[in-house]
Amino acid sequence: MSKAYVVVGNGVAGVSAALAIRSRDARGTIAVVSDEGDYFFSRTALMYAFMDRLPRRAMEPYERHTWRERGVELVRARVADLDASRHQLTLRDGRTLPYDRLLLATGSRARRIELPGVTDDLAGLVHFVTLQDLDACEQYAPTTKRAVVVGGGLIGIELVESLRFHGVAVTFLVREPWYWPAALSREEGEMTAREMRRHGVDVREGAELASVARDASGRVASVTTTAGETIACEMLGVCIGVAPQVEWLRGVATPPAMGRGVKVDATMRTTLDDVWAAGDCAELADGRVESIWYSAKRQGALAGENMSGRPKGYASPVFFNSAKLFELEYTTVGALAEVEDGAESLYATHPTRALSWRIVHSGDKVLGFNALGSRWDHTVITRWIEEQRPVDWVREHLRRAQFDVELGRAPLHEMTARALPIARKGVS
């Protein structure tokens, strides 16, 4: 008898699971439920759509006929209730959806900010995580002279760059002493801030939002910082991270065990029978939530395999990410912030160009790698970390991990390295 599979969420975890299920089970029915959009889109492409480099349709990695051909039903709806005892979902419009196997892949939501003047109906307040956020940004940008963006991570700088593309003046409030200390050393953060300023961004390190004022129409009119400065603006971007999209589950008939996210075991099973979770909404057995696209894809595929075949455990991969911080190429691999006591950091910069690399190591074993201003092959560095290569060996062979690009490789021989002390579990 064929099984009925239901996936809640059509992000990368959900669709990876659906495709993995179909590759193992040719007969079962598969329904993917989401109220964000009709089709799976690449969330990393939001800024390119906002900057008019991609049409909305091009944000979809798969042709639309793929789902029909694979026998995957796409259901545009929001789930209102989960009754695991009856193996049934109830949708907000009253329909019910039975299942034999269920995956929760609801992703994450933008963290909200609670301050005087900030309410859900505040016009001009935007985030940058969902398609609806993109709609709001495109709605407000044409009538915005100045925007204030709060938050010092990747989402924040993507929104800042997009707004600058549209000619909007931007003040970027970074609460920490330098930009993105969770990922960058002070030196790297300051290099990135210089790049933002070069593109006309008013970067304010150590600045924190205190309140927001609105005009007579209910739109953002100004913000005030904790230092007492008032900045006139028509748009406020809040980019202070994401949180698992799981609050709705706390009120369902049979909620799974939850902490920050839905708790899962090594096979991505929840505490409910025949229910799995994957991606940004899943909390691993050690308490971690891996809120990154690559991990969500990996977890989703594994969950799909486990739902339709012989279970196997999830092992977190060596972390990596890459991006462009305005014109600065950025590559990170391995552990840089959560590292063992006694770890050390080696940092190299170019005397005249915005180029750097940083290696974090413990004893003679490389733990992580960061680079700004040049392009690197993370697969090579990942292999070195997995092989526990000595730091001197990695330095000697760094060139092997560089990509050949049109304008040439970064001149490693012109870069001077020095030690950066690590005073805590993180790079100072």
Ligand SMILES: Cc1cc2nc3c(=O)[nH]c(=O)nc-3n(C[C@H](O)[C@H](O)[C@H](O)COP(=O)(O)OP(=O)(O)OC[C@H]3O[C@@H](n4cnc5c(N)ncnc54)[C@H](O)[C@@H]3O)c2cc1C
The other form holds:
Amino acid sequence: MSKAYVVVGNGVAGVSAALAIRSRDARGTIAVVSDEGDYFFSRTALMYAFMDRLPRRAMEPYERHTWRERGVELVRARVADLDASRHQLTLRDGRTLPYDRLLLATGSRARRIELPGVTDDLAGLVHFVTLQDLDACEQYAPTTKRAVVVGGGLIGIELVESLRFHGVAVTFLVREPWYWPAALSREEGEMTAREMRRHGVDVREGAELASVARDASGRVASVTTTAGETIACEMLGVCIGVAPQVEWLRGVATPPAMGRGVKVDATMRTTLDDVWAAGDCAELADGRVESIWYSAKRQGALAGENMSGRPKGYASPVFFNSAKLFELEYTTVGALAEVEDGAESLYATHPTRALSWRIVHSGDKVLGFNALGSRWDHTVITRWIEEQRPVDWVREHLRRAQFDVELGRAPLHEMTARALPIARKGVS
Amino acid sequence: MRRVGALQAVANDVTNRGVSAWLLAAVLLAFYLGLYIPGETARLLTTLGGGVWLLGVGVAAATAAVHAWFARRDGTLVVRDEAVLGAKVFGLLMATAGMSAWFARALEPAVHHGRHLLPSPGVTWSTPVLAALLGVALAMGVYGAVRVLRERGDKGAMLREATWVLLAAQLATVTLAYGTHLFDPGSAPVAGDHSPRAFASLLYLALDSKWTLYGLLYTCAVSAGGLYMLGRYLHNRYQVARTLVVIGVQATFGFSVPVLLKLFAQPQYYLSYFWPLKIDAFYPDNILRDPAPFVLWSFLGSLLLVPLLGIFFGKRWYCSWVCGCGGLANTAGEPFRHLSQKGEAAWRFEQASIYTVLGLAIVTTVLVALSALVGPNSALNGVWWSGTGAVSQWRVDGGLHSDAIVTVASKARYYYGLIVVAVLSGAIGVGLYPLGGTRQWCRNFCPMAALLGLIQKVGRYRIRVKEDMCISCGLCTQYCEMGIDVRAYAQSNETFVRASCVGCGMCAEVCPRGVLSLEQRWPGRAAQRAKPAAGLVQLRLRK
Ligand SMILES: Cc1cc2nc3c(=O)[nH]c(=O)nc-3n(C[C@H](O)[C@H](O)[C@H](O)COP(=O)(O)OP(=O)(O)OC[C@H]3O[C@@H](n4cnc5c(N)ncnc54)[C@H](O)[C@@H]3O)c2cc1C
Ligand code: SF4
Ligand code: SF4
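Cool, the form predicted on its own is there; where's the form predicted in complex with this ligand?
Time for the whole complex; same chain goes first.
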């Protein structure tokens, strides 16, 4: 008998699972239920859509006829209830959906800020996670002279860059002493802040929001910082991180075990029979929630394989990531902030260009690598870390890991390195 | 969205395929039809008469119907959108028909009709206009020179700014050549006269053709667009180098060298084009007419240089660094690159059409060569062995009618020139920039691209994909002028080479995660090492 697979959430985790299931099970029915949009889209492309660099349709990684051809049914609805004892979902519109195997891939939602004056009906208040957030941004930007963006991470800087593109003046409030201490050293954070200032952003490190005032029409009029400064603005962007979108699961007929997210074992199975979870909403056995794209993709595919009968375990890879901070390319591999005591950095900069690399090491052992302003092949550095190449060797052979455009290699030989202590996050 | 001025609003409308884009496309289409095939265009319009309306309605309805069929398949059919599309196509056709008649008249060679509708030698513009234009050229030159000096030390930036000076020189030349009697000798130059005045009068003659005017405009467009490119991608050395070379090749081999050749009473040879793009390089009558060094260059280039460099560097060495068609696309056409048709239907069309044209090019060349061999006026008559005798024998015995071959060959030659060269490379190739992106010709029709693409598939060039780093944002696909779904490869960790890829490097430039890198290396270890991505598998793309 053919199986009925149901996936909740059409993000990258859910869709990767559906495709993995289909490649192993040609006959089962697959339904993907999601309420945000009709088709799978790339959340990471949100800023490019906002910046008019992509039409919305181009955010979709697959052509639309793919789903019909692959036999994946798309259901636009919000799931309201889960009854694992009856193998059944209830949608908010009252319909029920039976399943044999279920995947929860509900992703994450933007953290809200709790402050006097801030309610969800505040006009001009935006987050930057969903398509609906994008609608709101596009609605408010043309009538905004100045926006205040709160939050010192990746999503924050993406919103800031998009707003600058639209000619909006932006004040960026970063609570920490420098931008993004979870990933960058003070020097790197300051280099990024210089890049932002070069693009006209008013960056305020160590600044926190205290209250928000609205005008007669109910729109943001100004914000006040904890230092007592009042900044007039028409838009307030809150990008203080994301949290697994699992609150709805606390009230269902049969809730799975949950911590911050839905708890899963190494095969992405939850504590409920025939229910798996993957992506931003899943909490791994060691308590971590990996809310990044690659992890969601891997976990989704893995869950799909497990659901269609091939048991396979998940192992977190050596951490790597990359980003573009305005025009500054950023690559990171391994551990940089949370490292053993006694670890130190070797930090190299260029005399004139915004270019740096940093190797974090403990004695001779390389732990992590950070670079700004040029492109790197993280797979080469990962291999070096795994092969335990000594620091000096890595330093000498760095150019082998360069990934810049042809003719445009970053001039490593013009850079000078010095030792730096590891600055702990939040230490000012 | 953004608060913008009127000029910017029009520019946005053009690059977003708005109404202004359709208008611009009509102007370009009409210009090219009038330029390349004024006679045929005029004849067609006269023949059609009032039927032109009917034809417009028919084509518009058919386009809308096909589009609607695809939209319905995707479940995104909106009847109003299809009606609007039909109306736009109709408008495009009518505007093109109307304007092309005008362009055909305006661009008719002055020598034939003694008319000077466009500024051409012999027209003296009013002094203020001349002074203003020369003033602008001078200002641009000074501005460029100052900027070059300011960038001392940074060679890339110096070269970029030098383009201003080039542009200024071009503007001054056009103004002087077409706006004054400066070069007008008053009488035809006398043979053996080597005075500057005789030289000037030769220049006058050299510029006296719509093709030279066109070459000048083309070079200006490439330089101005190149300036825009350089300003935009100054941080990317690959783009800077490529753009400078493209401008340089156009200004020399694409324009001044042919003009100089004409000055020295040589055939106007474009040394940067090879068979099959320059199909007549292999036509026997040209081979016999043109000086030996040129013929040798064409043969060595087409048969040796092109394939060899193709094996080592992929097609990019030609399509993105040398060729004038690609040059215009990657400079003046740059703002339109994202409009290329994506998706598998477009890919299927491309494969069918480009190899068809390659086939036609080969067949036409062979036919023309044969006809020269066997025709009654065989070019080889008396050159070789007494070939005609043998062939006549052959004709009697084998039933091979040399007369028929000659007729068919001359027809093939004519229609290839009309359809492929004039309509597809000229009118459609450039005219549809604002609607379908910049590489219409290169992607769908160019026989040279077809050939180089096949070579590229077995050569060293490829686009390397950094494992697991792609976030599927889609910028690479959107900005690929060849409509390649780069994302499909990137998100499934697949290092790849597609026949159509011209190696413009823009996918690598726009990728916000630095996933892609153009490289030359034989497939082998690197390919084996890569592990397939988990999730977002590549579903349908064939290699
Ligand atoms: C602006 C932005 C930029 C980012 N950039 C990067 C980056 O550069 N690199 C990187 O690694 N990561 C990035 N991320 C993170 C990355 O996008 C996420 O890790 C990834 O999208 C998670 O995918 P997912 O499938 O788990 O969940 P999601 O993509 O969040 O999909 C979950 C879907 O489920 C739906 N859903 C939830 N509950 C229900 C319900 N009850 N009923 C029906 N549907 C429901 C939601 O509406 C949503 O559509 C970025 C995130 C944002 C917001
Ligand atoms: S794949 Fe990249 S390099 Fe090739 S044509 Fe497309 S954008 Fe240019
Ligand atoms: S631009 Fe880069 S990150 Fe975006 S889809 Fe293409 S390869 Fe992936």
